[in-house]
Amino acid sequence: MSQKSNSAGNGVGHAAGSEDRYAEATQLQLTWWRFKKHKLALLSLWIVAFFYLIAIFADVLAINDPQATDARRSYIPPQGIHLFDDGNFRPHVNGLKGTRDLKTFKLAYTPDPAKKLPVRLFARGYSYHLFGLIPTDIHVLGVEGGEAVDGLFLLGTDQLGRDLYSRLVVATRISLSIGLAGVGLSLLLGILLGGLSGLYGGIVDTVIQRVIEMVRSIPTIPLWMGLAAALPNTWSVTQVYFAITLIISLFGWTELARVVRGRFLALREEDFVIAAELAGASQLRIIFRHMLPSFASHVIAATSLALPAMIISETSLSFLGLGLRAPAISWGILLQDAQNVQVLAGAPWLLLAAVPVILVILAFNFLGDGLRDAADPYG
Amino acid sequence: MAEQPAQSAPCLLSVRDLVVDFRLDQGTIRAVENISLDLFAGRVLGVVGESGCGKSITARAILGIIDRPGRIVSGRVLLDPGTTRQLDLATLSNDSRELRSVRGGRIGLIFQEPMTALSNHYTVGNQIMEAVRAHKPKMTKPEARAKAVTLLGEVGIPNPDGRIDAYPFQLSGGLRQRVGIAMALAGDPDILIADEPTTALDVTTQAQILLLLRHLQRDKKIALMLITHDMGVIAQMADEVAVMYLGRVVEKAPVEHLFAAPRHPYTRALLRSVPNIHAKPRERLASIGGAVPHPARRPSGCSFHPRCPEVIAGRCAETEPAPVPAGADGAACFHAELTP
Amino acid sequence: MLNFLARRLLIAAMTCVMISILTFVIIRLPPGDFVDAYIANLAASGSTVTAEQATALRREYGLDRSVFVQYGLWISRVVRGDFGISMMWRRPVTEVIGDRLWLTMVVSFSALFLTWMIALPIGIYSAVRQYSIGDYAATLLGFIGLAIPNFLLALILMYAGFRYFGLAIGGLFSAEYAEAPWSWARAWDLAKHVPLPACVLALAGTAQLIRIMRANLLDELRKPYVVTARAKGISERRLLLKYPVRAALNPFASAVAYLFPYLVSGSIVVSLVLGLPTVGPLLLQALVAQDMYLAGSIVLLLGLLTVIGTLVSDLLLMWIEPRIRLEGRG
């Protein structure tokens, strides 16, 4: 008993100035201040931001054309950059000599110390459109005078000789955006149905709750697979992209709807909502002016917890060959190449595509956890 | 040391200079400071004070069941003091066999919240029989069940044969509290600690439960420690009273003395806040100014001085009045020292 | 109790209907109908079908009628256990699926069991020894389990097994038992192979359940009835298991109910990576080859079995919760 009064009393003792600050802050500001105290969540926020920056500037960061194939450079292992040349700072990579093993017919590569390809910052490479608008061919890193086997392959190449690093960088674009788009659609569905459910209650609530229960008890992957496999082969990458987004969002909305409904139900009983009702505010005004701001942070938290599931969904589908199809590049498509143990034994670096997947999922989870704690410190 | 109440009744439990700390990240909080109490067979000690004054913590400290991060720092909890069987409970480890045999065996505990103090996953009978068999391991299940039925009858539950198989959520608050009392009696204790046993009940039920406690205590010659914040309950039940404030006993006296001539300003304030039948119509009930300070920010000098209407300027805020001596009556107040 | 039971059964029945409709949609989604595909398939192997034969076939399968009638015809055949014919294998779907469905369930149930067995003690430990090194380790494990999609875990394990131990991990049977008829030896062989895929599947769910168990138990440990039990003089270990763990088991049990569909889903992908003879690889082949009756039947059967599994765990929950069991009686 006394223990409780102790812990409740701990929050006292702010300076008078900061108390004013707290009194005037909006719900979102309060959440943000609480969030900043979670070091791990804050770090995760930076990681997530970092990956989205990569996605935005993917082409600038890529070194080689992610689609360019060349049989002569199949399965090149990851290469290091030599920073010094005869004691002088002159970053370069060694050229490679490919020799075919006559027994296995595999290409083996040995660095050729005589061939030094200087590494340049903001070098010219393959041409692309920056942000889809500005035509350019500037890349952050590049080598001069490379041909076929000679080039900078930081993370090695795949069977067709495509640069894994560049492909990974470019893949962030699709993998991260499809998660966002899927969550966006889910959010729309979730807020709409959860809101209806929580606002009107009664029969509407019962029906929607039952539907949610049903959707949750269906094994989703076989259904996704069925739906995804039914997409016509003739569809373009963009069409497939949107169809897949729709499919993964169809099953992801339930958790969001649950959160929104719970919040609506709790808020409906709150004094400030009743006060607004008594003051004659319209239903819409109450929802958008009073209720929405006070659960926005919960929704943000639930969203960031739903994102990793979306990313995993896309990755799984593409990994199975039922999601996005080449020439699209996503993490799942890259991992598809790593499906076979025999291939992995010869080119283990293909598994590196798993690293960003795990990092991003982990970061989103920590971020979501931190946000949830910050949004609802007592819940 | 003037009048030792009921010299004839043996002292069953003596608490001496008990200190309990809570170690939190923000620092250590002293929840109970140098408390000394005595429980006599067949008598009722009322412990009264506002919420957060350390009443419940004292009760739990006696039984060694304080929640983390609280712990007993010093002091003694003597069972059968002065006899050859004397045992200091404070020295025993919390989960030791000896202390466990005292808990529920010699000392029974009755709780405040009848709705949450029982588990909803087991029948009432199961939970009482568990308490019975915990202290009589040789007892068979049918014997324990018979004993549980007897106990339920003793605490005035109608149809104990049927109710023994009920789940707590099927019972009313009053019945649940009776079950709680039956459970506390399961080990045939000679000491009972009742922590606000009637706070969560409605007024009629309160009166019934108090009556039941009174009867049981008298019939079985039990030493009862009754914790409450209600001066009315004290007047009705207690033989001796200890008034607590911020983890300390500020006044100790036989009940009739306390009500006739309260010596500590805090006791007087508590008494003024009880509705009086002789009050004039529309008279406002007195309340104690201010709130109980946070234990981490204990005021200097006499800790009651910021709220005290009789504060002596230049003295109460600087120096601490002498504490109530262990095993005796008195008040920790400069006013009381002036007029003994 | 009857109320609860009726509600559960009704929801389960409605879910089954929903799954059947979705399955039907999937079967009908690819352009052309079953007869078109059948004709194309026959043509590929050299035989031809005349226009009259095609029309007759269409009439037989009701393909010339409305969508609703077609659904009705299909579902009435399914109820009688006739799932149609697999185009790819030219055999009845039930024959093609054979043991695979049961093996899928064996793997999923083992994973569920394992999830319980691991999550329960670790969850209890984490709550009772909050902020201990063990608690942090469990939390860390939890996050790793959360972050690694199970097919990636399978991939990594397979690579590690191959690279460092020279083992080919995967499959559910040793070579000598793969095609053998059922016997005790074969069942024992299966039992030896199940733990690895079950572990892979269980990791993500285990992580989730540990967190659920820990949070619930922490809540329960603060409840007054724990103090009551302590005041009775029962030993800490006994009261812990009897009261708070028992109470925390409820949300835990219902979490298991919605975990099961995830496990079945996961088993599909993991089976592909580890080469398990479950319905997973078969489903993928069928979908790629647009063998829609086979694919649809697998989706339908998986869905139905999942609903049954969820229902069973719901009933289990009802059994351990006296409040629900006695509903309407107290």
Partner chain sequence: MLNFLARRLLIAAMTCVMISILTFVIIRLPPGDFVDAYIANLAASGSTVTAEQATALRREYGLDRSVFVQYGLWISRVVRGDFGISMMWRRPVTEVIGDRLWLTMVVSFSALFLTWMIALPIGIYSAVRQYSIGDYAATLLGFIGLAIPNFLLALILMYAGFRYFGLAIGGLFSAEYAEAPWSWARAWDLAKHVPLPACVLALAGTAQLIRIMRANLLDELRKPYVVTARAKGISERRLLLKYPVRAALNPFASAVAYLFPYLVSGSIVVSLVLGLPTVGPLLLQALVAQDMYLAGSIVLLLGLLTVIGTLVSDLLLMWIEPRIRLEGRG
Second form
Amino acid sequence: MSQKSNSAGNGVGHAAGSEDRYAEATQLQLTWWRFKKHKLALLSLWIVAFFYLIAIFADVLAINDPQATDARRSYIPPQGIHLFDDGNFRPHVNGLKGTRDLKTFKLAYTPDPAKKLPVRLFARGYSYHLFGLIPTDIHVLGVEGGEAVDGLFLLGTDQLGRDLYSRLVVATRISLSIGLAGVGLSLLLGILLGGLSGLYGGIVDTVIQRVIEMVRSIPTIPLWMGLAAALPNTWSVTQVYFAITLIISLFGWTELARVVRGRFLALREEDFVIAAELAGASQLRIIFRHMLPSFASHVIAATSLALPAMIISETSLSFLGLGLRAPAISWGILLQDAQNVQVLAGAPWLLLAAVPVILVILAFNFLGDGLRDAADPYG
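Complement to the form predicted in complex with the partner chain: the form predicted alone:
What follows is just the one chain, with no partners and no other molecules.
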């Protein structure tokens, strides 16, 4: 009898402890606990983090210079790494030998088993600046020996003999950073203008809402074409990068602004907002210090859903020739090489540039869905 009483008491105590845990938790903790139950969103979070790690260490992960061209390496098919040689663990790749196709007279490359190039970890390669500061030439993978045509081309090469794997890794940094910078600027504009619209109301609300309607009514593709044509051809890659980021951001803040406005309209009559106004707090402090934290989880969810739209915008612009231009490297620029059906017939590996785009977009969408579901922990 006493054992049953103890077990019942333990059960009640456990339930009470769980209730206290939820009652004392912050909004961020409640959101995180519910988000962890969404397995697909949690997996997507790891995928997104993995791609951003690739972006940070792009030069370290690259094997060959992404800008180096060599006509002798044109359209080399993807190579595989052989881990064993005569029963011993000796990672290597086979060298290549060129053979002329008697029908098309094109030079095709085939593996040469007689030539084995050792694969080394943390090998030396082309020089770069780690994090833009530290000069080094260390790369995660590399090969020793071989001629100019030989090397480690995990995803093959393009028409100019450039290593597709190294270009894809470096392109990840540019495409993801444009999305992140664009969303950051859109987030600032959306919260500021949407917050002022919802907090003040009246003529301020009317003007901001009419501006939002005007921006949303402009067709994006013709607008991007006009703005891209207006960019001077003499601009550097960095200048074009910032211009594209600014263009995408200036037309991506409207949806978030409306969400923020709706939330602020509901919150501005709350007691804590009125108390902050009576205490003499400025409007910006009320927005960012008092009102915004009360629905920060919703803003995070909206941001995660806006990121894939930004990435698709940059990829689409660059693919159409309206965004970044060579020698810049982005996912859209790499996909330009996959436009020609005849080229794809002989070099289908060029389509591999679409794989990270698909993975990242899907991961961001699933992540956004999970955050949106977790944004209301009491639901």
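All values reported here derive from a predicted model rather than from experimental measurement. Residue numbers count along the first chain shown, from 1. Heads up, when I say rigid core I mean the largest set of C-alphas that superpose within 1.5 Å between the two forms.
Shown in the overlay between these two forms, fitted on the rigid core, is a CA shift at Gln209 of 2 Å or greater. After superposition on the rigid core, the Cα of Ile286 moves by 2 Å or more between these two forms.
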